[in-house]
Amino acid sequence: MNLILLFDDDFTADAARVRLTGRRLRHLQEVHRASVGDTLTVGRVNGAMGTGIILSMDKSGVEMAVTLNEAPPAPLPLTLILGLPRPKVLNRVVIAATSMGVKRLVLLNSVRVEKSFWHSPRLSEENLRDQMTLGLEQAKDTQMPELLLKKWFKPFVEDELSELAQDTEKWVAHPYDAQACPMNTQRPTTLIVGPEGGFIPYEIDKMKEVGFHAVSMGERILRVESAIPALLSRLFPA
């Protein structure tokens, strides 16, 4: 936890003050082995960052005076859309994305990916937010992304797709029949990503039908999990 995200409800009568329980208290104790008088990192969801001083901590809470005065990172100039990955990873995934600066995540169906997957408790929408919290903990962020389930491909595609990906360049990950992957591009982009096993042909065709271009990492066949950070560590070097 590099930075401690802050909720509207953790803020006291006085708004200069926050008082915090359960993970983030254990955190602190445990971890950080913080004590009265150290001097935190903090942000507010969707607002600034700045410092928290502990006024006070026992077993049942932790009191912070909370100065914010910073800007968060400014957000990737992406939206990714992915094919919902097995329920094991997903969690993975959407820290890894939200850390890396992603604002706008949208989970696709596609022929592969098992229709158990949508039933899994960890498309609950407490634990997506969960997921987020702790990648943009670990980023020092505090801007929550948009996360979007789209549950039938074909209408998304064919009456969604090209209004979300307006004004951006359009890419599909796919490891045949692809041009190499653009380097540094720095451009609004819509990147899509296919579920473990890919995209089946037709949904490849359907996209391109809205513009996406196919692109590849090379030879080598990444885990959704690997091919993430890659892609988006190209298109978007620090």
The other form holds:
There are 2 protein chains.
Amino acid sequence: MNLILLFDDDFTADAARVRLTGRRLRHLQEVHRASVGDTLTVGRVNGAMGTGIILSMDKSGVEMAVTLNEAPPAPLPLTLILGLPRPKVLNRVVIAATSMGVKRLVLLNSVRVEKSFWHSPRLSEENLRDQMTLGLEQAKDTQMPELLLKKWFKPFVEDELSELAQDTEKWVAHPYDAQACPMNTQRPTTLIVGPEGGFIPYEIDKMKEVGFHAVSMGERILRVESAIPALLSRLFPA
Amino acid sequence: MNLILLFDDDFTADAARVRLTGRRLRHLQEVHRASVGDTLTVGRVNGAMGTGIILSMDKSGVEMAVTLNEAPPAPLPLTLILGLPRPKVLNRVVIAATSMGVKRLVLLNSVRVEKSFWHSPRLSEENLRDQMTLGLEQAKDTQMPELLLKKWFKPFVEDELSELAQDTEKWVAHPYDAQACPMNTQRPTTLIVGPEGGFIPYEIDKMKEVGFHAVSMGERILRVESAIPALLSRLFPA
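To test you: the structure above is the form predicted on its own. What is the structure of the form predicted together with another copy of the chain?
Zooming out: every chain and molecule, the one shown earlier first.
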């Protein structure tokens, strides 16, 4: 973790003091090999970033004095809509999207999404929040993304997508009958990326009906965990 | 797999026939649910791509008649040098780089690479070739990358890197004191990406001595498996 993300519960009565246990304590001890007096990069969820100085640390917890006075990096002006990935890659995909600066992530059903994927324990609110936390800690960011689960393709695309994507560029990554994916647009964008195997023609047609256009990144077909950084880096090079 | 990669041993006495067993047979049966008469995308390693028609298939093997008449996608004009990733992510990183079109990949030691990583069974020639095969099958490509293991940082950088990187752009992804990573260069390039935690200043200095320049993709720090697609998509948008 390149930043330790702090939650409201971590703060003690003194608003400039935090006490951490569990995963973050273990990480500080085992990976950072931190000790009393060390200064670390910290940030308050949905708030400012800054530094924390370790005041005390033992097996039961670590106490830090924190100074929070830096703005987190700018979010991407993007809503990313993904065909629900298989459970094995879901965590990695959520971490990748979060670390790239995505602040609204929609996981969507599609014909090519296996029904069983929707029953994965990895879709619990707690696990998804944990993965987004890891993505923020990786990228040095504090702004927790909003994550929406949409189990019904047709009602989402027909009734919700127009409003969600209002006043944004509307792209669906789909290599057939597509224009080249734009470079360095920096404009508010809604980007849809299909599941493994891609969307079926009916699904692409439904998206086109609400104003989406197919874009391609060339002949090579990438795994979703590679396609997302490749697409976002192309649309929004920092 | 979006393409079935064929090796010399797969071809029968008839040069237009192949017989496959093992992983590829199981994949055809379990994922593609293929049957006799089906046409699939195939390619010969380091050769042409085309189609294969299933002539017969049972538990012991599948036989196909193949027609190979299409060129594989163009390789990236890039040598990618990576601080050796931890074994847990090595396979994914090799697949990601291969699927993006990297044709020369160097895994390099660094102070921040744990010594134990060099003893991982994942560094066997067989495993690395398997991962590159998966990357080619993912991207629909046939050209097997060259993969070099460099266990000694200093002799590699002092004695080999200049020649390896001759007449190419020389970049090291390093967020400190760096220029913005170029976009859409399309020029022959040697790109170095550090291990988890980055290179130490001494290592960056050694690279600068042989002509490398530090480039950055902004404030966010990405995992190597995200950083590679993000960097390559920015340097070489298809």
